[in-house]
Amino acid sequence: MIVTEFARNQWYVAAYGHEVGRRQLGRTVLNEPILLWRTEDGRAVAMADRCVHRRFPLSESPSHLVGDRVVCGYHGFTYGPDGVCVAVPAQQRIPRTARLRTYPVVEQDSFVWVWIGDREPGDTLPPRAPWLVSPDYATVCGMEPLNARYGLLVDNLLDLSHETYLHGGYIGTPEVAETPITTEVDEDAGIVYVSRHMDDAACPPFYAESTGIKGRITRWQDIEYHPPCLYLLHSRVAPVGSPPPAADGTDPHAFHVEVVYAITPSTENSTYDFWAVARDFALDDEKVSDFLRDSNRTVVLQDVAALDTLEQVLAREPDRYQELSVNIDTGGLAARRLLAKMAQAGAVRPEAAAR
């Protein structure tokens, strides 16, 4: 069954580093709407996008900041960096109440990280994606809404299958759906591992256009999916006939990209697909990012379409529906079991009023 609950307790990208500054900015995370902003000293800062008073939502106009505060655009209650209610309209007594909730946040991979549960995150920390800040790679990232359940992504990343048919063209080759996948979980860690190694395939556009490979490629997709949130495509391609990878690590004949996911759930039925593709080769080509940057996008723009439908179809079938699974379905049928896992472990819902 596709998993709908969400995993509390656990780290969710809310935005990119630089989404996030001197202008308030709302993100609906797990169903909790979250203000986004930073201090004049440059730190993010993660609270409750509602005021105490008549709920107004603090991101949006006429709310502002002044220095290190944020003002109600609806009648003036003001708050603190730490969610405290410093100012009320019109009398000197401020309510002991009178404060939003803020949540933890960490800085880390040029995303910035918040922390949803009913508990502190004590020394966990977000999964890396240390690629995406790298001198030895260039990045080229975004982030598109869907209108369908978190879970739905996951199925669709795990299983790269479809690339071969709802990608076609982009970066989808008949070798993708051809070959058998291995799958791997670190029961302990809670980590997926699924690979797809192709020894003589296309070089899908995607490819063939960013790096200048003519002809047949030796291609290597191994994924690492962190749930619930950070899912990483390790991608290899190189010329075939080209050396494998050397026992050290190095691996000089191939080409590089690290496309990075962080699946976060908003609502029930919504998700934002924040991605990202990091490379190590054409550093500095600014063509070469532009045909990244613009392939990618409508690649994650035919993915949310496909899904969009399925939420659809899911909304109006019958309970009790039977999907069929085959070999393919392997590494997401594992990322659902661990998702629903870390789901009941975190099912107890935080406390509406402030922390």
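These numbers come from a predicted model, not from an experiment. Residue numbers count along the first chain shown, from 1. The term rigid core refers to the maximal set of C-alpha atoms that superpose within 1.5 Å between the two forms. First, how it differs from the form predicted together with the partner chain.
- The rigid-core alignment places the CA of Asp319 2 Å or more apart between these two forms.
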The other form holds:
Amino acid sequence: MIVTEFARNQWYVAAYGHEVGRRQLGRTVLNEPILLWRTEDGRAVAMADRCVHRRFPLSESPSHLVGDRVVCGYHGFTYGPDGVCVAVPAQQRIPRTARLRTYPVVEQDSFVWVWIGDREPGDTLPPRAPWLVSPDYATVCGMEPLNARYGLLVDNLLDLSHETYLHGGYIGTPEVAETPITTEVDEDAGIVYVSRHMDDAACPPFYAESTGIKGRITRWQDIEYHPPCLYLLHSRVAPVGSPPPAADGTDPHAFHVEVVYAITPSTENSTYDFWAVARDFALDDEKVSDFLRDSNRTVVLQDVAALDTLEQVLAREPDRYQELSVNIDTGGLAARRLLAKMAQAGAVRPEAAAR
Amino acid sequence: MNADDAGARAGRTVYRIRWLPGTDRLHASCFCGAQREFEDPVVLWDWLLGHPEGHRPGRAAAQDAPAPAAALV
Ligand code: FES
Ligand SMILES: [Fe+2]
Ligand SMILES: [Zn+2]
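Form predicted alone done; form predicted together with the partner chain now:
Full complex below, order starting with the chain above.
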């Protein structure tokens, strides 16, 4: 079964930092409408995107910001960054219950993470993707909305064998589907690792054109999935015959690409597909950036089209449709299980579902 | 919880599955030391997650058939 339950009491990427500014941004995460904006001193805040009065969305105009306050565009209820209502039209008394739910926010590695749950995060921090802000890497990124349940995207990303078929001509070559994989699940850390190392593979255009490699390559794909939200693909590409990484971890003879996905469930059948590609070569080459941005976006859109179609099919089928799993699905099955466990652990008590 | 974990996983609660090159078989090993080969990843996960049921450290058991649990506990 594909996991359809949401895992609550977890960090999720709601936006890129550059999307959050002095104009309100509305995002729906785990079915919760969230309003994101930045205070005058630059702090990102997240709060419920529904006015307590008549539920008008605060992300919709004519709602607007005045200094560090959000003014509802319908009748003017006004809220501070702590969610507390500070002004009600035509009266002095502000009802004590007039406050918006706020969400804990962490800005890290170019992402704005929000904590969705009924308890506080405590010491729990989101997992890291440091390449996205490292001066040693150049990064391109984007976000595509997906009209499919998030479990389909998890399945998709945990099994790269589909590259050969869905993304042939971009990132897929025959070797990707043919090379066996190793899967590891770290139960304590809650991480799924899936690795495929190709010793002698064709160089797909995505890498040939960005690195300038002409011949065949050694191609490593090491996936690290931190359920529920963060997926990292450590990709190493080197001409066949290049020395392997040194014992100290340096690897000057290879090109490194860090592909990052944040998989954020929006509703039961829609998902935010945040994607980023960071590289440690041709850092200042705009042409390479443009090429990688366009190619990766194309690849993401190929997945989006396929998964949107799949969602339509699944939505029309009875709940317990029959599916078949084979060897390439080993990692995906592991991810589903961890997600199901997290969903169970974070399951809400019904009375806590309101605010 | 970061990339450094990848190199430092010894001694943890780790399940490991290797797809044996040139075959259709999957080799599963549990953190307790038990190992077994499978052809079906679903059966494989059932066995791994059944830990400790059916797991006997260091001994590779038969293939794919669900573990005869009663005989092993
Ligand atoms: S709905 Fe917001 S002030 Fe009335
Ligand atoms: Fe894909
Ligand atoms: Zn075991």
